[in-house]
Every structure is written in C-alpha cells, then in structure tokens.
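Single chain ahead, by itself, as structure tokens, in the form predicted alone.
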Amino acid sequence: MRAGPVTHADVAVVGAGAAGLFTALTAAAAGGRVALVSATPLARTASYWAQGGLAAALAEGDSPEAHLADTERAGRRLTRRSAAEVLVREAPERVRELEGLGVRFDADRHGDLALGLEGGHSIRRVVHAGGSATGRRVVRQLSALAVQHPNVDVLEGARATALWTGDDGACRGLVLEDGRALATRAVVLCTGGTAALWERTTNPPGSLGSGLLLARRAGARLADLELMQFHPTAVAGVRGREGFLVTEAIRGEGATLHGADGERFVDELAPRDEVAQAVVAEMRRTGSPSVGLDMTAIDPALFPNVVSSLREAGLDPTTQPIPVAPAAHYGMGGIVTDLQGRSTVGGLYAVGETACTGLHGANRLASNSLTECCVFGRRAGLAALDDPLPAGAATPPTAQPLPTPGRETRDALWRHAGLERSRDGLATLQLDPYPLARLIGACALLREESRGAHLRTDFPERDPALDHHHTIVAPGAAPCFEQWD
C-alpha cells in the first residue's frame, strides 16, 4: 500500500498498555506532542488483564537494597544490576505518581497502602488496586487521562506496519496499516511481548511480538528471546477459562498447591521458575493434567474478579481446589535498550515487555513488570523529547503487513520451547514459517544450560561461565552471547 498523508508529532508511542500510557503521559506533561497508536480500543490491552501489582520498597523495614537482592535472586545471575538498581530506586516515587494521577490502590484499615506478598519477595511490597484488578484500574485511569490530555492524539484501531528510517539509519517515524505516516523525533514501542505465540498462554491473542519484528526490520538488536516465563497457576481443563491466570497474590495470602494425592509438594512462594517446574514434575509423577490450587481459606472479597471468573466457569474456589498448570506468561527478552529506553537504532525506543534492559534476568520477580512500565516509561518519555527533529524531506516507506503465526507455530513452540527443551526439539523450530519462532529456537539452542525459565533436558545444570551473558540477535548474524554488567 502506498504511503498516505504525513502527520507530525514529537513522539509516537505504539501500544496503549501501562508502558505506552505512562510514556505518552510523561512526554505530554513535559510539553511534547504525542501520537498514541493503539491497535485495540483503549483499556483493552494486555496490561488491562494484569492481576499482579506494582513492586516497590514502601514498607517500614523494607529498602531498595532488599528489593534489589530479591530481583537478582529470582533472575538467576542474569539480572543486569544497573537496570535493577534504577527500578528499585525509582519504584516508590512512581507509585506515588500514580496515586497523584488518580489511581486508587488498596489500603488497610488505617488508610495506609495494603502491601501484598508474592513469590520470590522476602517482604510484603506489592501494591494492588481492587485486589487482582490492578492492571484494569491502572489502565482505565491512565487511558482516561490520555484521552483528555491536549497534547495526546489517540489513534485507536491503528496498527504500525513499518518504521520510517532515514538515510542515516535513524528512526524518523512510522507507517500505519492504512498507509498514513507519522513523522516524529522518536518512536517508542510498547507493544507487549510474545507469550501468545505458545499454544497454552495467559496472554490475549495479540501478544505475538509485533514490536520486535518492526524493530528487527529497522536494524535493532534483540536479546534473550529464549527466556519465556511460565506462570505456574493458570486454569487447566476448563472450557472458556483455559489459561486464565490465578494471581500469585492468592498464594501470598495462603493458598496452597496439592498433587493428585492431596499432598503439598512445593514452597508456593518460591520464585516462579521453581514453582512451575515443580508443578510439571508433579504432573508427570502422577500422570495428572493439572494440580490443585486450594484457596478455600482465602477471603473471596480480596480477589473479587478472580472468584467471579472462576464461578462463571462452574468452579467455586471457596469449596473446591482449582485445576491449574503452567502457561506461557511473560518474555524476559525483547528489543535491546539502555536505561533510557533507547534501542540500538537512533530515534527508536522500547519500554515494558517489548524491551530488554536485562532487568528480569532469566526469571522475572513477581510484580516487577508493571513497575518497570512506569519507571522506564518515564525515562523513555523524557529522553525521546531530546531527540532532534528529522531534517529535510524524505519519502515514508510503504506499509508492510507483518506475518501472522499459524496454529502450527503455537503448537511447535509449546512442544519444543516449553518448560522443557532439548536440542532435537529446538532444531525443528528452525523450519518454522514464523520468523520469531525461528529466532526463539536459535537462542534456546545457543544457551546450552538450564537457568531460570530456560530448562534444557540435555544440559540440566547452570553453566557459571554464562553468568550475566545474554543472547544477542543482530540483523544478518547468528545469535551470540554478550556479557552485560
């Protein structure tokens, strides 16, 4: 399709989840003109369904140093310390900023923030809104502010299909599916992750890595594509609720996991990689397709949307265990960025699950992701305004539809790049028609060890020589390792 009219903005933000909204509002508040591009109606993004909260050292007795230690422990010696230090230091201020923007977090009877405990955390430090409705509350409020802000132009139902680069290789805008072009100082990709590429997933259907494909076409480097986190407690075997995530916060309040024999088999508040792998081992041991999550002792008023969704599916969590099993949930990899969200292509930024700062290492600490959206969204929103305006006239590229993965790709990734991987299975992904599936397989083949969310049955131990070594995918080159921090 030939490029259509060109409109101008200081910053184009692609994606209207928590990362995109916070980035857009930050840039707009600083005086920038922002085009917010959303393929879906506002408040219907992946962030909307996020049940976790925001992790921040807000409690008496907590500290950024303790939050950092928990983040690094979960990340299995792959966490980039500089990125983690930024997150834990700036997280409390971002929570307060969200409160100032009108987000109402849950409070205790004294009016103080009610802090939850989740897997991998050594102290209660997770703020929620409406129990497990945090994503919904945050995205609704930020969406309303974006629509009302005079510096934000919201483009709903619009899809970015090409990044507009100049002769110098720098990004100067983007082209939408309908041919319209946006000329900008910078483009910030906040398009979410890749978890919907797996057959069994907690994510909505749109989490297919579109931002990663756009960035790669423009010459950006990607990293850690093999590191997909599998959430241990997604509903299993229930028509209409398959993959529905039962938030980790419920286990933080005392819910327990039981095998087919009724016995507990894991520390429910261990980091997610440990719990997910223990669930798979228990399922294999008993031959059962799921394990039971017992939340009968949990006050249903604490998690109203989870309880109502389960009851709609014919499950009563107050009287019976809920059948759960792991599902693809969150990708630690993405577009390589610095601590301001800058990619390796000038004028191109990424924030949230689309980006890879190295923050999450090989296994994301629970509820660090919504925090990341705000911490790095603010940084990217401000940094993008410092990019120079494009000089001279240039013709935008034509719209290039992105490839769509088929069912065979989702099945292949679940079978060959699921919780357990091997050389033979991963090698088959090199023939997959979807480009990201091939890259995921290549990165997983390169990492000949087991670390965090990446478990190789043919290399079952962590290789200390690969501590802090990230898999890098550069245009025109095979994946290689690069040491960060």
Given for the second form:
Amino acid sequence: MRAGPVTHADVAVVGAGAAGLFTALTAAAAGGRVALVSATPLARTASYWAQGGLAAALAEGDSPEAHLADTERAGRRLTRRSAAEVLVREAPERVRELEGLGVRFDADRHGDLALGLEGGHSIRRVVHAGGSATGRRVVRQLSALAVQHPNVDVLEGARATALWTGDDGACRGLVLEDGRALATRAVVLCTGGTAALWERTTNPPGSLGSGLLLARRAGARLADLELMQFHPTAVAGVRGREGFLVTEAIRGEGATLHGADGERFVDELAPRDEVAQAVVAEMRRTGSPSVGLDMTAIDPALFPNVVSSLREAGLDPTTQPIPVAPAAHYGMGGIVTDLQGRSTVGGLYAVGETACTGLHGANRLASNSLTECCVFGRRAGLAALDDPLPAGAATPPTAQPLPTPGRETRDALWRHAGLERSRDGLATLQLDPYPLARLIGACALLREESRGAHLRTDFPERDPALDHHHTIVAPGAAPCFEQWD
Ligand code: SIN
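Please supply the coordinates for the form predicted together with ligand SIN, as a counterpart to the form predicted alone shown previously.
Every chain and every other molecule in the complex is listed next, the one we just looked at coming first.
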C-alpha cells in the first residue's frame, strides 16, 4: 500500500485499554497532543473484561513494604525489585487519582474503600468497582474522558501496522493499516498481551501480541515470553462460556475448590501458579476435565456480572459447583522497558501487559496489573513528552500487514507451551508459522528449570543459578539470559 497523508501529534498511544487510556490522559493533561489509536471501538479492550481490581496498600496495617514482599514472594525470585518498588509506592496515589477522575470504587458501610482479598496477598488490599466489573468501570470512565479531552484525537477502528523509524533507528511515528501515518515525538504501545494465542484463554480474541511484533520489527528487545500465567478458575466444558473467568476475588470471599470426590485439595488463596498447578494435578488424579468451584455461600450481589453470565450459560452458582479449569490469562513477558516505560528503541515506549519491566517476575500477584497500567502509564505519558520532535522531512514506510495466527498455532501453544512443557513439545513450536509462537517456544526451551508459571516436566526444580535471570530476545540473536536486579 502507498504511504498516505501524514498527521502530527506529540504522542501516539496504541491501544485503548486501561494502560493506553491512562497514558493518553496523562500526556494530554500535561499539555501534549495525543493520538489514541484503537483497533476496536473504545471500551471493548481486554481491560474492559478485567474482573480483578487494583492492588494498593491502602488498609490500616498495610504498607508498600508488605505489598512488595507479597509481590516478590509470588514472583518466585524473578521480580525486578526496582520496578516492584515503584508499583507499590505509587499505587495508592494512582487509586486516588482514578477516584479524582470519576471512577467510583466500591465502599464499605462506613464509606471507606472496600478492600478485597486475592491469592498471594497477606492482607485485604484490592479495590474493586461494581464487584467484578472493575475493568469495565475504569475503562468506561477513562474512555469518556479521552473522547471529551481537547488534546486527544481518538482514532477508532484504526490499526497500527508498522512503526516509523528514522535513520538513527529511533521511532518517529507509526503507519496505520489504511496507509495514513502519524509523525510523533514518541509512540507508546499498550496493545495488551499474548494470552489469546493459547487455545484455552480468558482473554478476548485480539490479545495476539501485535505490539510485540511491531516493536520487534523496529529492533526492540523482548523478554520472558515463556512466562504465561494460567488462571486456575476459568469455566470449562460449558458451551458459549468456555474460558469465562471466575474472579479470584470470589475465592477471597470464601469460595472453595473441590475435586471429583468432593474434597478440597489446595489452599485456594495461594499464589496463582500454585493453585493452577494443583488444579491440573487434581484433574489428572481423578481423570476429570474440571474441578468444582463452590461459591454457594457467596452473596451473588457482590459479583453481579459473574453470576449473571453463569446463569445465562445455564449454571446456578448459588446451588451448584461451577466446573472450572486453568486457561491462559496473562503474559509476564513483553517489550523490555525501563521504569519510565522506555523500550530499547529511542522514542518507543510500552506500558501494561505489552511491557516487561520485570515487575511480575515469574508469576504476577493478583490485581497488580491494572495498578501497573496506571502507575507506569503515568510515568510513560510524562516521559514521552520529553522526547525530541522528529527532525527533517522523511517518508513513512509502506504499511505491511502483521501476520495473524491460525488455529494450528493456538492448538500448538496450548498443547506444547501449556501449564506443563517439555523439550520435545517445545521443539515442535520452532516450526510454527506464527513468529511469536516460535519465540515463545525458544524462550521456554532456554529456561531449563521450573519457576512460577513455567513448569518444565523435564526440569521440575527451580535452578537457583537462574534467580533474577530473564530470557531476552534481541534482534538477530538467539534468546539468552540477562540478570536484572
Ligand atoms: C481475577 O479477578 O481473578 C483476575 C484478576 C487478575 O488477573 O489480577
């Protein structure tokens, strides 16, 4: 396709989930001209479906230090401490900022923020909006603000198909599928993760890693692609609701997991990797395709959208156990970024699930991700305004369609890079037609140990020599380890 007209903005934000919206609003409030590029209509992103809340040390008796300790414990000696420190320190301010922007979080009977408990947290620390409708509420409110903001141009139904790099290798804008180009100081990729590359997933179909492919083509480094978190309680064996997430917050209120014999088999509030692996072991032990989530003692009014979705599927959570099994949920890896969201390519940033700061280690702590979107979105939105305007005239590159994965890729990732992996299966991914599947397989092959979400049946132990070692994919090189402190 021939290059189309060029328009100018200070910052182009690609993706309109929580990370993209928060980044865009921050940059716009600081006086920047922002182009917000969204392939889907606003408020239809993965964040929209997020049932978890935002983790922040707001309770009396809680502290950023305790939040940090829980984040590191869940991360299985792979958490990058500097990134986690930023998150826990700035999380309470971002929750207050969201309230200032009009997001109404759930309150207790005294009018204080109601704090929920989720797996791996040592204290009630998670704010929700509308029970399990937090993502929806946050994204709706921020979308409304973005649409009204005089400094934000919303480009709905627009898909970024190439990053525009200058002779110096720095990113100076992007090209859309229809050939239009945007010349900018900086591009911030907030395109979500890769979980929809797995056949069984809690994510909407668009979570295919498009931002990672764009960044890689532009020369950026990626990290930790093998670290896919599997959520333990996604609906299983129910037509029309396969993979539907039943939020961990329900277990925080007392819902329990039971095997085919009716017995409990795991601490339901252990970190997510432990619960997911226990569910798989239980399914194998009993030969059942799911375990039962008993939420009959839970007040359905607390989680209205989960309860109504289950009822629409013919399941009554007030009287019967819900069949659940793990599904791909959240990628801890992504585009390597520093604490301001800067990638290894000048002028190119990433925030949220698209990015890898190292914050989540090998197993993200529940509800740290919406918090991350706001904490690092604010940092990136401000930092991006300090990038220089692109110098001189230049012609944008021609639009190059991104590859799309077929059904065979989704089957192969589920089969060979699922909760349990081994060398032989991972090796077959090296022949997959979808480039990210090959990279995921290569990173998983390199990590010859089991840690967090990455369980290698041929290397079942954690290798202490790999503590704090991240798998790095750099252009033109085989994946290698790098130590991040
Ligand atoms: C959940 O609500 O269980 C998911 C939230 C998250 O992924 O943190």
